[in-house]
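In structure tokens, one chain follows: the form predicted alone.
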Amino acid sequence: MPGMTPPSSPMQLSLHTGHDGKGISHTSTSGSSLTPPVTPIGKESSERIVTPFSEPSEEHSTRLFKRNITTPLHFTDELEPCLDERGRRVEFGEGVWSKVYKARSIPTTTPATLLNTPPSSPVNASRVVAVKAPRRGDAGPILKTEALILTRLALTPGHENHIVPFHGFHAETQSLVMAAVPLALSTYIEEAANRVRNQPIATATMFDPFLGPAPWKDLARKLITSLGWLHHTAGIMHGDVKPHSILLRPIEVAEGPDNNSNNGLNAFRYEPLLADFSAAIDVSPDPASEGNGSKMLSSFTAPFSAPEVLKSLRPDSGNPPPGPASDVFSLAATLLAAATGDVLLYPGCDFRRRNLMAGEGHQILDFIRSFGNGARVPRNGFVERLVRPAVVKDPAQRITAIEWVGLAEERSYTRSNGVEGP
């Protein structure tokens, strides 16, 4: 995104995934600043209605998990980069493997058609898109793998409510093409925190999340629902959940007396969408679906990484590879960042100290309270009660995304007329 500070150089690590026993290059992006969003997408008006999560039908599950996607959705239009007043390409941000730039799509007169491939995604003439292009020579296969993941997600019911709209894979440039909405949750958190800091301290709100109680709860509910969909319906683990990989699409909220904290004036006025699936991995229960092009290939980010992610990187650790429970922890850490206004979670800490605390992530609530904005997460308050079961030390004992959806929907985590539930 414009004005974003480039990330510091990543540290290369090796991770054994347990699927094929091969060491896969894995990158820690926990320098002085986090990796900016690598799939920013553009403003579209689409209202999202979040309902309690439901089980997919057996027929749908069988069709989804046995789908063998070997060719990504194709983007056949021409891409024309948008240039600034100096003639330079307008960039939204960059990641370890890629850069994202702003472009316009130009329809071709005779779109290419390939046999036995998913249909090309129709895109209107001159539509502004975000193009995620390789940043280095070895990034092509990683972006191709991400394209396969996104194709699978784009074919999964409900995707429009939970992930960045994916237009297809541009084979000529080895790039992913998305819709363009350049607002990341990380930016929103920082701006909201700055607004609150510039206001006089009020005792009535000094223990509330920086976003406000109702908007924070609405954001939490929406994100937890999206993670439940990703794990349960799509059968995919994200692998790098953080404020920078969640993008915000504005929604229209009708004002009226029937509005409540979930869909009215006090709600979170954006639709959060999961982005950047370069570290995603297939976690569907059918072994036959393994090898669908969904290897764990890219990056993780401390301090949002679950402790088992860091431990799995140690040579001969004997620890199993990270799984969906690691995503749950990462989303909990993201929600804590939204509560405290500290996008790095531990402000002022250097790389080494942040990694040490990430390795003891089950103590994250205590760590958070040792910093200046820790009062925003009071003991036994609604933030801690929602986050606590998602950060327990043993991944097997951690709440699942589906269970977490039910917890987020309970009355005890909503506030009506300014009064917190029991």
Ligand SMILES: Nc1ncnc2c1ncn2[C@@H]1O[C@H](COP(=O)(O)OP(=O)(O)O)[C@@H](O)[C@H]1O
The other form holds:
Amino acid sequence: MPGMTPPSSPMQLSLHTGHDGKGISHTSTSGSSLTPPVTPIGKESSERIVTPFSEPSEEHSTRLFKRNITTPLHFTDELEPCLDERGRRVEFGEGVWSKVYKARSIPTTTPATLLNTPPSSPVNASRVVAVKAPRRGDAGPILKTEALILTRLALTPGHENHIVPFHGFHAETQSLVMAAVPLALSTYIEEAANRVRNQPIATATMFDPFLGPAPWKDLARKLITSLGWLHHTAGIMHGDVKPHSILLRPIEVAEGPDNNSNNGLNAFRYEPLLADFSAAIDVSPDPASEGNGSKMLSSFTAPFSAPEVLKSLRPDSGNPPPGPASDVFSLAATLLAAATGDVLLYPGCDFRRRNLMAGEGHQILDFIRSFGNGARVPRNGFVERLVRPAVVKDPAQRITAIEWVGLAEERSYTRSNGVEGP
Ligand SMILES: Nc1ncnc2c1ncn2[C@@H]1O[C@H](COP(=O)(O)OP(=O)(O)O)[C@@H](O)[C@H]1O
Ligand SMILES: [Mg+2]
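Starting from the form predicted alone, produce the coordinates for the form predicted in complex with this ligand.
Below is the entire complex, every chain and molecule, led by the chain shown above.
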């Protein structure tokens, strides 16, 4: 594919805020094909310590889908980048490792079923896809590892409802090919917050999540369910949960008078899908699948990282690498961003201060309340009731994703928002 070759010189690795809000990246150490560490941040453990997988119940451990994947699903169709009127590739977004382009995929072989198709039938099977291509020299192995994780996830029952559809790894360009889902939760939050900002303050709704109470609860339940599936069915830890790693697929609403379902005011109008598995780790307790993933996070984002993630990166910390409980924290932080409308949680804070607060992340609810939109997370309101057990300081004491699914489905947590009014 023309113009899709990765840059040959690695970019400077240092503290920076990427397009997707990502703070710090470092290269994974495990996996034979991975490059050695290239950043002075954090001491990377050469031991393969796996933080114990938080005990799933009998029912869920039997549902865990175990698979040892050594080669990724290959994408063999042709890719043709979509160009804008000035001849530049159309970009969906970029992250710390990659740029994601819009492209058309064109089948290289005519499927047998099409050979007998009469000429009048449409045979143009090209489709629009998203191509995640490396944007720096050391990203190739990261994307290859991500392709293995995505292959495993795509083989795990239920994946359609939880992750961005994966079409395969395009070896020639070291790129991942996925369904195009061009709206990230981060963009949605930013755009919706801008609209709300320009409206007069409504006292009736000033203590509600800015998405609206019912859509927020709906989004929360769906995302928590997806995290439960990821940890307990697929045995994978995401490693970089944040609003930028969640893509929104519109829910088709059937037109017509019979349509009085909860697709109106009560539901979030999108299916949230987990994306960006570049920092994902195999946390399956199945020894057969050891070695599928790296044991250190390849990147993380400070305002959304659990406090233990930051601690584990300190030189000589001696702390084990983070486990699935860190995802639970990150999703709680993501849900707080979706409640306040502040996509990076602490508006107006510089990078250093945000990092300091992230190190004390268990106080996140108090921190949030010290900012203007913190009123949208009232004390003991339903947002706090759902989030509190997920931001507990000790990862071992934190609610597990599967317990959290139970809480998100309980009606009692949604009772009232605990506020009498202004
Ligand atoms: N399947 C997709 N369809 C459309 N846009 C996407 C898709 N996957 C990623 N993007 C966009 O590209 C950005 C970077 O992708 P991401 O997977 O986060 O890369 P990185 O691993 O480099 O952080 C995302 O924040 C999102 O905006
Ligand atoms: Mg990303």
